[in-house]
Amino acid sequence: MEQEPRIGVFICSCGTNIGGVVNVPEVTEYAKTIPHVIHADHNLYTCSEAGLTAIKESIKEHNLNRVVVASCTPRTHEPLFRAACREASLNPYLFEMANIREHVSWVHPHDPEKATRKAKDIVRMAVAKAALLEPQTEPEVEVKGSSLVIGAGVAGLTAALSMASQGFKVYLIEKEKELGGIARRLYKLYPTLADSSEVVGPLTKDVESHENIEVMTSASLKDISGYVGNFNAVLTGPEGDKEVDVGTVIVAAGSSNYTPPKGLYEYGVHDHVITQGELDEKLKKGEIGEPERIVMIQCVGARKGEIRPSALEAFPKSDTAELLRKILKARKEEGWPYCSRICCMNAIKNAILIKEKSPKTDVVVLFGDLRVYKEYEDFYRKARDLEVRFIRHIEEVRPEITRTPDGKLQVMAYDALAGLEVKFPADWVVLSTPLIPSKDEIMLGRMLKIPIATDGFLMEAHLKLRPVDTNVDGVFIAGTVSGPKDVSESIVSGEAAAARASILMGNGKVRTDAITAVVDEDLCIGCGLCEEICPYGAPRIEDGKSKIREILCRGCGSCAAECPKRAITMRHYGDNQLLAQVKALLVPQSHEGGLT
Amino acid sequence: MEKAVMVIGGGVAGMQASLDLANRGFKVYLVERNPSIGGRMAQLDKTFPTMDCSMCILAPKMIECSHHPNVQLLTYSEIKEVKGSVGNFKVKVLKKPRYVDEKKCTGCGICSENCPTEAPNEFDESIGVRKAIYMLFPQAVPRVAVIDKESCVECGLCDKVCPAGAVNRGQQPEEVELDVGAIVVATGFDMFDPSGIPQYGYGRFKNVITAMELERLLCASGPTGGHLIRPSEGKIPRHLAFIQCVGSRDRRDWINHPYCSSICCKYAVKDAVLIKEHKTDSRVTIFYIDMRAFGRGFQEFVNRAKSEFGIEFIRSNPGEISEDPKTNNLAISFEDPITRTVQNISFDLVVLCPALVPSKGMPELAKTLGMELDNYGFVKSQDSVRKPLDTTVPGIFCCGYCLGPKTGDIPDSITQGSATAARVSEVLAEEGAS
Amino acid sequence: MVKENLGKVAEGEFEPLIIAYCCNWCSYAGADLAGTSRFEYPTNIRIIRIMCTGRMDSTLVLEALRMGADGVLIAGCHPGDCHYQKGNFMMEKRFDYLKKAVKNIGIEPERVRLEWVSASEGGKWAALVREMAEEIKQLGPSPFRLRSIPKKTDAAIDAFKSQRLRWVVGRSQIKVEIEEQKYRQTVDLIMQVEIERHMITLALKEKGPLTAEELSQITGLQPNKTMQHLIALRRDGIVIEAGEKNNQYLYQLV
């Protein structure tokens, strides 16, 4: 090393929340003695505008020529506090974060004494670290001009169509023979009631006669690989397989309907019981007719989590016993945990509909809770106005399918009002199910390394901050990939995604990180083992001896791991600086030196 | 050269489509009414479900506003006039006087210690108190002092310890015109004034609190440093209880919002839970119409709230709050879901949750920008179904709560941000085209 | 922080050191899950950050061990998740050798584990370090702690350095062209001489010059088999003789 390490080490109380747990001073105080530091200090948000200006005045006061932040997780603040660094000259490579926020104060805040015990641990491993930093220059690599958007929904028609008039060149894939996804066979769209073919067909119709998009239908991804700028994606459909190179991927594959198993709610056994969807399909044929009374179920097979039996004490009238069988009944039911979002303001709409025929239909909503969000309230009120009948029962205790004894369907429920059970002899009785996982998306996300959230959808970056990007540089997904959406949703989502995409491919090149491997030639024999092992090609023999070509190299290091000579390491995760931080962890008091 | 784009509102969405217009390469006027960028987010404690620290996600976005070198920050301004069309809007800004030089001052807060006069602090909801020439808040983007001419006595004491010399306090208003091909308006919104229901005696009843106090209160950076005490005495509630639509919903024509404001029932849960984990031996009881969790990891994070935190929900809208004089209780009378009979329970600390309704300076921003507003008073869209996000005004797009509750939440206001970049995109781009 | 968990063994509160080795992509993002969820569970993990589990060499886990590390854990994608294709099944092959390596050191296999741990298991993520903990918590403290790590721990490390090792290491992760199950018993007579040759050859480094019967001694292997060791390590130009002793050769480091 040319010059002595000298660090700056800023804890951070991040208000409470690692203040609250961990003895923010006294780790400060400790962070003094360990060694290389020359100074440290702790502010309320680090990542404030004036935490990041003490950042900065202190390396030039200091002469710091290595910063360690203590505060949250890299994945989200080290690109602030790197950029901090840059601006005070200092390479940003020379800044190391210690996270005692996700990995201390909030995982344990009932141990103060440890806590902050183990902050003083992380600090001195990441001071270890710091000490071996080294510069690094991020590679530049160019971005294509071009974007593959898997899956022609309303949300996948958007991104292109937004891509394509920004003169980007689009490929985009269905799987189906058509364009349009769920959205072309639905009927009415909520809250305008309007044609949902009058906002699929003008959509459509503009993909298609775009210059820019070049659409193939009945298609599907059957490989990627590649990188942020620079994928290669092999397309195959009904003409064989097409080979693109795209600068940005757009997932919009969608969800599934769900459907309910045979049986449940007599479902796939009396043909008079259907799910909200294959209503749409009837009411668009006009097949339900003048019917006396449809009844529609709410939430079957959504959020089936957790029942409370305290549910039983809201009825006091009824028998217990019996409660007990059906809510243990309920709780066996399948189905997936999270609320669908779209059922509620469905079903309204349908009821409307049916409504507006038939006026004379008594129309039946058995739900839960009723989530009517947004301003739909009105379109509620409007059903309401109708006449149709919304009927609360308690969540715990699922309706149920019996018969009348002249044989006609019947359901049963707990009206959560009257406390009582209430029957209603229905002519078609409508399950609302919710939109699911689809297994595209799910091989699509395994595909392209989006990892797949506890609810099955795909997983942003960022759950709140970075809702259409992926963990995957330039891959970004839109629509019902990510979880339920309506139309309006998922056109802003398909947007958002094109917008994002469009930076990229705007600016024609972006910076990936330097996290790369580094052959030493004087130890490499040549063996092509590395060559062998790399998923990214990037090592190559050239006259005996590894080169690594940067811009493909990804930076995980398995060739490193496997090197028979050892002669490959990787930049800013070093084996002496992996160890460093091991041997501060358990041998502190030889934090200097060597390994022996 | 690239056009230039006007966003009007420096908030979470509003930022978003600054930075992703920015970094598309276009050059951004980022107008803000308040002395610093941030918006709603910037006041709140924590972030459903996953519970990020509000603050610390935002505070990254607003110094990369600051340091972008395609956004210029336009803060405590408005916009005064707006003449022309797509692709080519002249607008007028009206900079507000700071009375302290943008480029001088370094933020160093030696005035706010210095200054003899206080004012109630607007941005912990008038909990706490600033002083005449401060800061909104400790991570303020930018960072530069501002007076409060209202309460500022002009006693010059300021201008005296500033080691900047930043202090000017005979500062002009400034008028600055722009030209832009494209407007992004992303106001957010106001919270309805919970006194307009007086059977909930907010404002009479000091330990009847809203739920936006509540986040002051359980912020560290608040003015109790997150420790959440009553108003009353400062005692620590130990039985709290929230209500649930207090003017959402609610069709009664001198309140008239009769839309669900989308968000109340899950801030109210992560409030609850948030109650629970400071003071573990607190009781938390949310009083609902219907639980609307939707959006994702919100069901199962409600379903957490009542298993493993013992959140209490009772679907019932309480009628009237009264308070007991002596011990500055609250009891809140309400129809038993249950047993139909009218219960009462008494509580430490009341949070009402308030209906979310368009900003103040609303109607009138829309007459300068000529857009049409809907029955509410939010933004209007062209379509609400195909052109969420397209205002009744060629060239001016709208993202966040000033379009109303269908935005439900941050990451929607983030994914219309985004969404707006991309229809100023196209637009712009079809301008230039032709 | 050793010195000081040390003392508290000896009162009876042994609190673990677990060392953990994340992945960016799945493993260190389910532990700020866990953080962001506030699953809480014991204070004995210490995360360090790595891109892939692909990258983690064996003798990280080793160096680890010899430091005092009560247990290492290393955590990545799931199976078919890796953010790099396939370096979480490259740790896994790698794994089942290093395993080996920990118990003939003399160390509870226990003590080492790969766990697949993804980006959205906060909750998984709790739950391993409480089970983790609690496990070596009923093992007690690495006995490299209690006691003087044995001269084994040290040629383990250096077998793992070695070209000859790594080699046939490496080369399972490509292509086996002979019955599996023949080469990974092929590889593990290797790593079991790898580890042997450098026992001798750390003796002999300190202590050296020393005859076969001396090493024989102090490394615990048969003489026979110390022989024939120093026969392969002459062999290759490792050691060579240096005069005599007791009627026997005495041998150093070349």
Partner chain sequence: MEKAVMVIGGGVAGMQASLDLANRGFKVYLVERNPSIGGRMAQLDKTFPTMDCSMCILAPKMIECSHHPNVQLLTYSEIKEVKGSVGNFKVKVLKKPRYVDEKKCTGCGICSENCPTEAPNEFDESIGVRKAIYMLFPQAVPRVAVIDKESCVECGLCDKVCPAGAVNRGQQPEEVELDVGAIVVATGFDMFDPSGIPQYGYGRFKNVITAMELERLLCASGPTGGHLIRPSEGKIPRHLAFIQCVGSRDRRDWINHPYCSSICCKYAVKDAVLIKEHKTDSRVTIFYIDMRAFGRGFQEFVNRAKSEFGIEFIRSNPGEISEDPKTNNLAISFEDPITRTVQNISFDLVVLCPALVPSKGMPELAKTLGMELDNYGFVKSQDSVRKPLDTTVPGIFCCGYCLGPKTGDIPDSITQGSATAARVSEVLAEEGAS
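By rigid core we mean the largest C-alpha set that fits within 1.5 Å across both forms. Fair warning: this is a prediction, and the values are worked out from it, not measured in the lab. Numbering follows the first chain given and starts at 1. First, how it differs from the form predicted alone.
- Annotation: Cα of residue 83 displaced by at least 2 Å between these two forms, core superposition.
- Relative to the superposed core, residue 403 undergoes a C-alpha shift of no less than 2 Å between these two forms.
- In a rigid-core overlay of the protein, residue 106 has its C-alpha displaced by at least 2 Å between these two forms.
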Given for the second form:
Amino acid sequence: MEQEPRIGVFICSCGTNIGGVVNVPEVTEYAKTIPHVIHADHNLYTCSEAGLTAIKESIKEHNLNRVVVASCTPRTHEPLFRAACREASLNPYLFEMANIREHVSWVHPHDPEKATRKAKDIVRMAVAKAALLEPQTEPEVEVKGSSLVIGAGVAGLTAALSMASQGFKVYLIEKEKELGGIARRLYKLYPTLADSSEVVGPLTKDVESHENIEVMTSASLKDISGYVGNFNAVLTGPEGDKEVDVGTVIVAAGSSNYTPPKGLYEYGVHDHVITQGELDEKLKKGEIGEPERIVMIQCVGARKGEIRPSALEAFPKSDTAELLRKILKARKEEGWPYCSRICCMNAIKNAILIKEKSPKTDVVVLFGDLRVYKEYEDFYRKARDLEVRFIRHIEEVRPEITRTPDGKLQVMAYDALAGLEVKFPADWVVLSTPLIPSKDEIMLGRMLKIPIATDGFLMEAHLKLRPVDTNVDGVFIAGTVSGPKDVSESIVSGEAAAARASILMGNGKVRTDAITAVVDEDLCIGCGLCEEICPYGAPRIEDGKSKIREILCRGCGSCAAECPKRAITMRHYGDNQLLAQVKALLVPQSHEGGLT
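The form predicted together with its partner chain done, now the form predicted alone:
There are no partners or other molecules in what follows, just the one chain.
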């Protein structure tokens, strides 16, 4: 016999995020009047240790069999509250979350009274659904103790070595002939100015000699199928195709350096107009010498406003292709809209190297904004102490490159501080260009079903809470594949991705979310529409009926929405539960009336 719902409601003030707009005590008192609510309370931060403890104690004290938390977005905090329910011996799927931050306080900050009424309505709707929730069982699968690492830059090398050192088998593939990625081509690394070979060399040597790591160069991922714990990957290289079965995948495919279009600042026209990456290589080979003046121009191809789309014939017409059109075929004279973070530091590093080798060389850095993040302010001061000149120019009047009668370069810029146009005869002009997403990286994202962010890089599950996870269980990202990073940050992200993958492989088993599609075979006509539209390949027609492979299902609901016979429903989001929320909203509440 089913138990009568005994619901506990916990309202979060979220500091002033919610409590600064919504009258939280009033909403708490209102929650006590809703049918089936046995207990209601409010906290300053429900996600804190004190808040979670209060939930667990209340479950036991009041014999609660349902829990509702009204706070912020479920995307970030629902797993936390579900875990608290599990620790109190309550099935985690008997938990419901009401978002009264993004849906209330953040969108109605200037109308506290109406915001409070709306919060009451949203809580009432959540309680109505919670009363009909059913316990669910999470599918459990075996996880193979091996991993595929795509990309052998410093992030990929670090991740591979970390997992191999723990006893896991690692398959490491690299599209180039040599390991090391972009870092291999660098000269010195900031802020220590250590030679890049001192970092890349030992990493490469350890990886190549490790018995648990199988390295394939000039290789790429041809195809992949399966799910967390049981991926089947087809790798292709000079020796042909190779199939491997792995439990996890780490994408560390890196990024590309932006190449300015020919003619921009005379790049590609004059041999002494180069990028910072090219300067690194020349410094490494000792090809710069002791010039009289070097001028560096910052943000070339970066922070250039909105990307404009154009046709991209190589991809089929689709939503993803539309995004690719915006990303890959941007107008070159406009460049990319984001700050690449490492450009300023590379310019300062190379300026210091030049001044230390040739103190008489005048190094001028022209910038619109100079960004020295983290602890690198001292590094900037070191450059100033060496008499590197930093001159802010007006963004709208970009520097111009001309040639003197004797064929030398001359840079003209408008000095924002002096209010004058200044001219610098220069032996070399160095353009600071950003790291940008590569075509190969985006194709990998499509193959692995990892979302692509608006800047073109692969998107992490959550920037702060899950920075190396993706929305695909068992697939992790490391290094610059998710955005510009310096070498130290790439190494850290490689370690983090390896740690996340190792936890899965070390446990040997993994539970996946129980919110999956369910087929009523009496209603199913085997039309195959669900199989056609599912982006994850979960449905399969067998014996004339649709079968859902739960481990592949991500609970997106596409199949349930499109099924012509309404034979497919979603666990935790049944029609009766959603309709109960609608009815709770529409019930006359003369003394409340928030949304009605």
